[in-house]
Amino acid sequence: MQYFLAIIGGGPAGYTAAELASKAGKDVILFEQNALGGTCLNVGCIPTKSLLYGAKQYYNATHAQRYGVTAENVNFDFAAMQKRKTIVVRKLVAGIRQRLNNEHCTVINGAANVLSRTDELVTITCNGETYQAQNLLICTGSSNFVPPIPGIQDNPFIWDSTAALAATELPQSVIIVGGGVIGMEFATLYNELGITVTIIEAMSRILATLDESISAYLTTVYSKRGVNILTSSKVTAINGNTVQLLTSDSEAIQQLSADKILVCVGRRANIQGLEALNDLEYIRGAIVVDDFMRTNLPNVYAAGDVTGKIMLAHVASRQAEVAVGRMLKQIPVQRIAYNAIPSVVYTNPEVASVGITENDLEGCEEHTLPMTFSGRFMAENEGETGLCKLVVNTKSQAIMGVHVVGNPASEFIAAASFAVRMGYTLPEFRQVVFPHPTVSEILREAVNDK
């Protein structure tokens, strides 16, 4: 049988993209050589924030006197909270599945591997047999990045966030080398659990992508709560469970133990299986692609990671919208607005984020005011004071940036990055109606500052 698209990947850009084209009437099939749901639903997104959840419903009971309720003997069981993580993404796998079946979309379990490429066929080979579609479409993800730092290959007290995330044990210390998104939500997790967390940081604050004052409070924040936090520090070696770094202020090497050891310095773009397009064209280890997630052979696709664009999974999602689009030349043609691509770092308090910092561009203004301007959060974050700040451009007033850091910033992004979307400017912007009491009316709060 002969394929209209094979996509390789069942991530969120891979089953995305399979409903859409099963659901437009084409044959599909789909490989993933794992899981359905890809690293964010099995080992990533999902099961991160089922144990952030739990770590939080925790921390809360044990800082319940905040809000005049007393609660004792408070306990937690990590061996139950793992279970609920694993109930929580097996039922999110099925129902991917499920879904793929109602499409009648075919799925093979399986490693794939593309054997050769026209302008009219792709064919590919999995499990012993081949497949030929009219189109291709990879979507292989990323896999965490091992920096080569002497001693941690072979290291058993070396953990890469999917060995933390299957842990059955708690240490009762670890040190998180890399203070980016991964490294801060697994700060998080273990410093609400009462673990003695350091992070190690080679750039010059935690979270260094995002806007300098979310950086600073949130250093405030968990450096109050006993987190170590380690900034302008290189790892040179690890011995066993010992790290050795170089800080910038001294020229001495520095030795800290702890009984785990979490590295999560970035991710790096799958690219096995995919040998014989040896003409597809790369750009530091990453698919290149256009607009419409086409790359420089002709009915060939990516999306996702493997792109190397923004390692989001609605970013993946969205990818995987447009390039289906063009392949059944649906009209208009899409286009994906990274400008206005949300980001969250879940950590307590929350940090999102949407389009430029005040840094990024020039005749730019910053809105900014605490988070306490909201009713709503002041009655529900007692002893929180969060931030949240907009970036306005100067002469023609549009709304360019959004930044929050405070519970829940994830819940509302979403209205700042249509603002940020539709070139909304504070004019337009402050016709916008907030329902009231609401965490989200600091935005209107914000643009009403100056």
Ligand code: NAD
Given for the second form:
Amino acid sequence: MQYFLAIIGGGPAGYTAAELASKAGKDVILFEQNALGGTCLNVGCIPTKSLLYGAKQYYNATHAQRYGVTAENVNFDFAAMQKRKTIVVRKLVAGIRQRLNNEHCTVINGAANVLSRTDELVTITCNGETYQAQNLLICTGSSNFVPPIPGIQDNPFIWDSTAALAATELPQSVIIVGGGVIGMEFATLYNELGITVTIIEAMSRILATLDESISAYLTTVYSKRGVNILTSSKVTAINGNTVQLLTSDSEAIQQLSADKILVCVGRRANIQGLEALNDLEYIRGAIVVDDFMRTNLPNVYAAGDVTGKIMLAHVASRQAEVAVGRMLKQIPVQRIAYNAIPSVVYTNPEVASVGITENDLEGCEEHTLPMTFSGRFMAENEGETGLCKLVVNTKSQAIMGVHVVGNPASEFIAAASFAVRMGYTLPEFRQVVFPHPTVSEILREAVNDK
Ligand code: NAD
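Alt. form predicted in complex with the ligand, vs. the form predicted alone above:
Then the entire complex follows, led off by the chain already shown.
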């Protein structure tokens, strides 16, 4: 049988594309070597959020005096948290399988390799069988990057995020190498569960790609909670459970030890199995795609982390929609609004942002309000001030970026994304009515205050 579309990888990009193309009546085959759902569902977003939610319950229970509540003998059971995480993941994976079954999409469990390609046909092998399709969509995702630090390989004290998520027991202390998104989410988990945490970050601030005032706010909050944050610090070697590091303000090498060393210094595109596509174009190890997710080979598309654009599950799904739309020659032709992609970091408090930051301020002005301008925020976030920053084009008054730190920022950043995506100006956004009392009203307050 010849398929219309072969998809390698069953993460958010792969399963979204499979469902869409199948729904459109096309024959689709999807190859996945592990579980459906990819990194996000199995070893990323969902398991992390399940564990973080448990940790937050424990933290809130032990810090409830702020709200006039005392609880004694509060404990947590890490094995029970892990068990719940596994059940959540299993149910969601089963849901994806069901949805693909409903659309009669063929799913093959195994590692696929491209065997050959012409402009008309792509041939793939998997588990000793060969399959042919008119189009190929590569959604092979990314893996944890292992930096070339001496002593990191085959070291039982080293964890990557996958190993940390699978751990059955908690360490008493952990060093986190990399104060990016993954590093800060694990710092939150461990700190809330009472584990001693040190973060080592090479840049001059944690979450260096985010707005500077947000990094500064979280640095203050986490330092007060006892997290040791070492910025402008490079790990030069690891020896067993001891890390050697060099800070930019000192020539002396420091040594730090912990029960575990969690290394999270970025991810790299998975490109194994694609060797037969020898003309496929790459940039910095990721597949080059145009606005419609087309590679330089006519019937080969790519979506998700493997394109190295923005490594987020919701970007992957949207890229998959655009790729399939293009294959099906749907009108109007879709593009991705990369300027309006929301992102969330699940620290406590949460960070959520969309659009440009103060680093790209040319022609724009920024305006910041504390989250305490929201009555609901005041009622529910004792001791927190948070902040909401608006970036506006000075001339057109269009909203270009919104950056929030404060709970529950993740739940209302979509409203800001909508404004950025649609190019709303301040006068237009002022006409939007927000429900009262909600923390989302901070967006309206920030716009009114401008
Ligand atoms: P990252 O790029 O966010 O952060 C890695 C950090 O490690 C950087 O700040 C970098 O300066 C630092 N670093 C690099 N080498 C170092 C060294 N030798 N010593 C000290 N620090 C060093 O990468 P990540 O945190 O690994 O996340 C990977 C990807 O997964 C990102 O694209 C991220 O957006 C995505 N992700 C998203 C979410 C979410 O949306 N909530 C959650 C987890 C991961």
